[in-house]
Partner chain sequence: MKAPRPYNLIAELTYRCPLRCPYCSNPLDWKAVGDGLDAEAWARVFREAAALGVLHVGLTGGEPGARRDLAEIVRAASTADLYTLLVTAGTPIGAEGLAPLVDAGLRSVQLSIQDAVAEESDRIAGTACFEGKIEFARAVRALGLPLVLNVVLHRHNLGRVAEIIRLARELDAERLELANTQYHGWARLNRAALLPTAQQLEDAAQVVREARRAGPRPEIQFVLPDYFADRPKPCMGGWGQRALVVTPDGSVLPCHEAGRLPGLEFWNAMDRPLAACWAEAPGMNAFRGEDWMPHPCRTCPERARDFGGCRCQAYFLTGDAARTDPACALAPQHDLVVAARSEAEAELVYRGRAP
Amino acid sequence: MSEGLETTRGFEAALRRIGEERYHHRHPFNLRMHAGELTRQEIRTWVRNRYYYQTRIPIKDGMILAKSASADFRRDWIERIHDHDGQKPGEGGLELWLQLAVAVGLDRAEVESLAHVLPGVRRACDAYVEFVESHDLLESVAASLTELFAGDIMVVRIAAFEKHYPWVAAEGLRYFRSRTHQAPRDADWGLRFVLENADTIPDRQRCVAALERKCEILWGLLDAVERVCTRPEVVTHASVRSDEQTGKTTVVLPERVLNLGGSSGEILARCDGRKSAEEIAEALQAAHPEGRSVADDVHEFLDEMERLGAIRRLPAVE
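Can I see the structure of just this one chain, in the form predicted alone?
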């Protein structure tokens, strides 16, 4: 991992290489977005869930501020919080993202409530905050260097929305436009700080690892969004048997037998390859309104059934 890190030029090249190879511009969901292949529901699901990530950014930036004893650093870094929170209500990136939510057909208050954020998205975004909380200033700034690549992806995204998703009002794209100049500005500052302060190979290794971890977190967010838009289907070689008296469900697979309880049978009965995971979760939540986390439990259950080979996921359809 230390190869090429002996010089500042080699260190910078290593950081940029991570972006070229691991940034989420290569994630299948983003590739399909930019190719115009997402359904309206996929766009809405992404916008709703990505808002949770947007709300975590000023929180992690506040933590980074608290790590520095330098007033000069804090004066510079606080601009990132202003970019997202605004100087007053009705300004900033969070407001612009909510305007995007309205433009794609979502209810602003529902998105802002964070009530329907997927558990996988929460885990990914919270992991970023936890990383900053538990690592030093240098690693925390290094993790933010995904901004090196954010400006370019925003240019691609704007062009993709204008070409492929004309049903999204132009004013809804203002967040993307704002990031085409904010992200490169912040990235240049952050890169300079990292290059100046990581002056040993161990420090540079820690920075490389931090940026890799941030890329993993961004991929994890999109993984969760992509899964919920698919249409779960019980695999053809599985036999599902439910006992109404005991409430137990048994799934017989060639290599294992799964003994399940709770709402397992109710969920699997809806896995017919026609409904999306999101629709299934919404139906179960409506059927059991007394349970506050039913929808989250459904998503967790479907992920586990996929891992065990009991269901497969079909692509989303319009």
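Other form of same protein, the form predicted together with its partner chain, not the form predicted alone:
Coming up is the bare chain, nothing alongside it.
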């Protein structure tokens, strides 16, 4: 993967190519968002979950600050934290995102509480923070270069929301508007830093890998959001039964017998191709109000069942 990395120009081209090929503007969920195909529920789920990502950004930026011994660097980088957190309560990117949440019909306090963030989204975002924690300044800045591609996606997104999702009030889109100029400014600065400081091929390779990793993380976030909006359905050829000997839920498939314990029967009974995975998780929670949160377990179980061929996922519908 070192082709072209001998020259600064080749290095920059390699970084930009990653964006072309792997940035989440190509993710099916984003493509559908921009084509106006998402349901209200999907938009809400995305906004609620993406908020978790937003909350991690200033944390990782704080970590990056602490990695630099240069006052010039810190003076510049700290701008990002100001952008996100604002100079006082009621300002900044996080606040604007909450306004978006309200505009799409979510409860502000609920979103802020992070109580319903999906496990897959949490994992993806935490992985980003951990990446920055465990890698050096250069790689951390390189990972942030997805901003290079963010400006364009915001322009597309604003147009898509205005055109396809008129039910979202215009004030809700202020976050996107703010990013159309912030992201390219930050990215130019970050890019210059990376180009100047990665002057060996191994360093450049590390930067490329960091940016790829970051793209994977953003991709994983959308994967998780997309999946909970689908409607799981037990495949018609599966035989779901309650075992005569054990009383446990058993699923028989062409090539395997699954012995399932716990609430798997209750979950599978709800996989009728009508309810979304998220609704199934909520229903299960409602059925066990005294217990701890079951959403994580439900989503992990559904993933496992899909992998084993017991359920398939139908796309979301309005």
